[in-house]
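Taking the form predicted alone, here's one chain by itself in structure tokens.
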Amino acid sequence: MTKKTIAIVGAGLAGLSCAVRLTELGHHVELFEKSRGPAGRMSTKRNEGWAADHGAQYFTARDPMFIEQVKKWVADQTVALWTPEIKVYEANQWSTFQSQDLRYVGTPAMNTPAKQLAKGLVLHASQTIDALSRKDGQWFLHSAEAGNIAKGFDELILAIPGPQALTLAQHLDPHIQTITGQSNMKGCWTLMARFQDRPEVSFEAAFVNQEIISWVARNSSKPQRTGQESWTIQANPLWSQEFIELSKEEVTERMLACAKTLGLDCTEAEIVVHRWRYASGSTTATLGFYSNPALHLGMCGDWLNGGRVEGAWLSGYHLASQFA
């Protein structure tokens, strides 16, 4: 097998999974990530004295390969089970959530598994790739921060949300427009609330139906969390997408009013707002990953594989295995 040099744009879980597998296969891989570090939507926001997971809240494992990966993380103490008291709110009524699913979280933060995967990889952080070109059979990248990246790559993998991949590469591969058009990615407004004392509510996490809010969780209930009491409140995808350009002040006002109807009064809490422009994709996506051997171009991500943490990891792993 010919060993290749491969550039991966995006260091979320799909990109990291892909990079680890490619490295195991003997290829040279370099990741380019616009944020300051890896993890993508498996992220943790830190403020003075407190922190909150503000992207993926937990994950489950159903596929045998991903189950094995989770077992490794548990053994390495980068992942642990989370067993909160979960309730459901619908039509002004509360009920207990019934589920046999095992829920896992990163420890001591949601981004810990991503950081563990990134160890030993070549990761260029704070590099926003905004242009691509092919010359003499190689891929060349342009960074908004650093300009042209001199090194060329044999293969290119886009491990970023579908709409971003479309903007970056549709002029090079027209099939991308069709594929990303099916991703149906929506945004998510997320609030993080820091309290002096634990709020007096009867749940540690809640699914909320037919309201502005769709999810509420006591971050402090997750294993190995330290610091002051913190909660994460996420708006439902349809509402988030409709009001994705709303001001943070207006979003905060509307979401906190909804939270108050649930019994979670954040009047005295410190609030931090985050907008995920691309947060959730189609849960019915079954393509898994995309590969164009003629162009030496691939794409992976949860939006291609069911929209979950597990789907992201599997998408990257299976794409990388095409290079075996």
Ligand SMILES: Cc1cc2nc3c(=O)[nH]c(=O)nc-3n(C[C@H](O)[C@H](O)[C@H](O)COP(=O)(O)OP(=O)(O)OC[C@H]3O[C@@H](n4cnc5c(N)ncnc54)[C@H](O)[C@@H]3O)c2cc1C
Second form
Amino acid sequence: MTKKTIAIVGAGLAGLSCAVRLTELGHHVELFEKSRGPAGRMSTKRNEGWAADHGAQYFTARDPMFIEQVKKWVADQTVALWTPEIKVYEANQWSTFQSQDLRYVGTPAMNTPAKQLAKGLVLHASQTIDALSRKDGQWFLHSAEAGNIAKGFDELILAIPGPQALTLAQHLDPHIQTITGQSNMKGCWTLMARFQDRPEVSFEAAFVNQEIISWVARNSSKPQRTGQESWTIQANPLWSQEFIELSKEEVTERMLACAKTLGLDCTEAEIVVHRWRYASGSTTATLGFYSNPALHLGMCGDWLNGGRVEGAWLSGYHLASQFA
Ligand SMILES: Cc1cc2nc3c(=O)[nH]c(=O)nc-3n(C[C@H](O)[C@H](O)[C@H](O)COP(=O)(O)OP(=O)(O)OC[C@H]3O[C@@H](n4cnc5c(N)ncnc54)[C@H](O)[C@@H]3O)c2cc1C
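Now that you have shown the form predicted alone, what about the form predicted together with the ligand?
To see the whole picture, the full complex is given below, headed by that same chain.
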């Protein structure tokens, strides 16, 4: 295949794995990312003297290709196993969570694998792509921060959540509406708490089957975490979706009241709340990726491939392999 110039919108794990593979195949790739750095939903929130992973909490690896990638990350200390004491809270009762799954986390923060993949790539950060156009067989991008991007690209890849891809590109490709319509993405309210001392609770992580909270984890129990004691609490996707427009103050009050019933009293803690508008999608999505060769347009992301970190990485990798 002739070497192409390819623009990728979104530097989450899908966009990054796609970019790495395309570069290996000899193409010229440029990433455009609206945040200040890569990682997307594998991010870590840094505060004064403390930090907490506020998106993906850990990931698993089942596909042989992703297992190989994880082995490399483990070898270069980008990633490590996390083996917390996990409990389950259901019907007002606690039990121990039994699972053979190996759980991996980035070290020293969840965004490290993304930063590792981004090394050597051309990444334009703080560039929100808000308009796309085609002229003379090339794609042109417009950024909210920088205006028109002068350079044209042979191919365009959208590595952003389905609803955002719909807004950006539905007028360009009629299939996008149908495909993104199946993404079923829900929001997630995430609360991070910084404590002076380690709270006295009998777990380091917990799956909670309750109306408001679905997950609690001691961020400080993850490998290589430094800084003050921090915990991450995530709200149930259905509750989050229903109350996604609530004020942060109200969400904090409701989530903390619920955390207290689980034995985690955050009264003295410093609290930071984050609203994810598009946190997780369908875990049954099997399309893998989307490619429209006639339009020179592709899409990848977790929402096309099982809704998790592993699915995002594989989605980007397999889309890129179409350009071999
Ligand atoms: C709260 C939460 C908890 C989670 N827990 C887990 C877990 O425990 N295990 C697990 O495996 N997965 C988990 N996930 C899911 C996991 O984080 C995602 O599956 C994965 O990170 C998605 O990667 P992606 O590249 O597909 O998308 P993203 O990471 O969303 O990447 C898309 C990127 O595109 C950028 N972008 C969007 N629009 C534009 C635009 N117009 N212009 C430029 N840039 C743009 C975004 O800033 C973002 O960086 C969780 C997610 C959340 C939010």
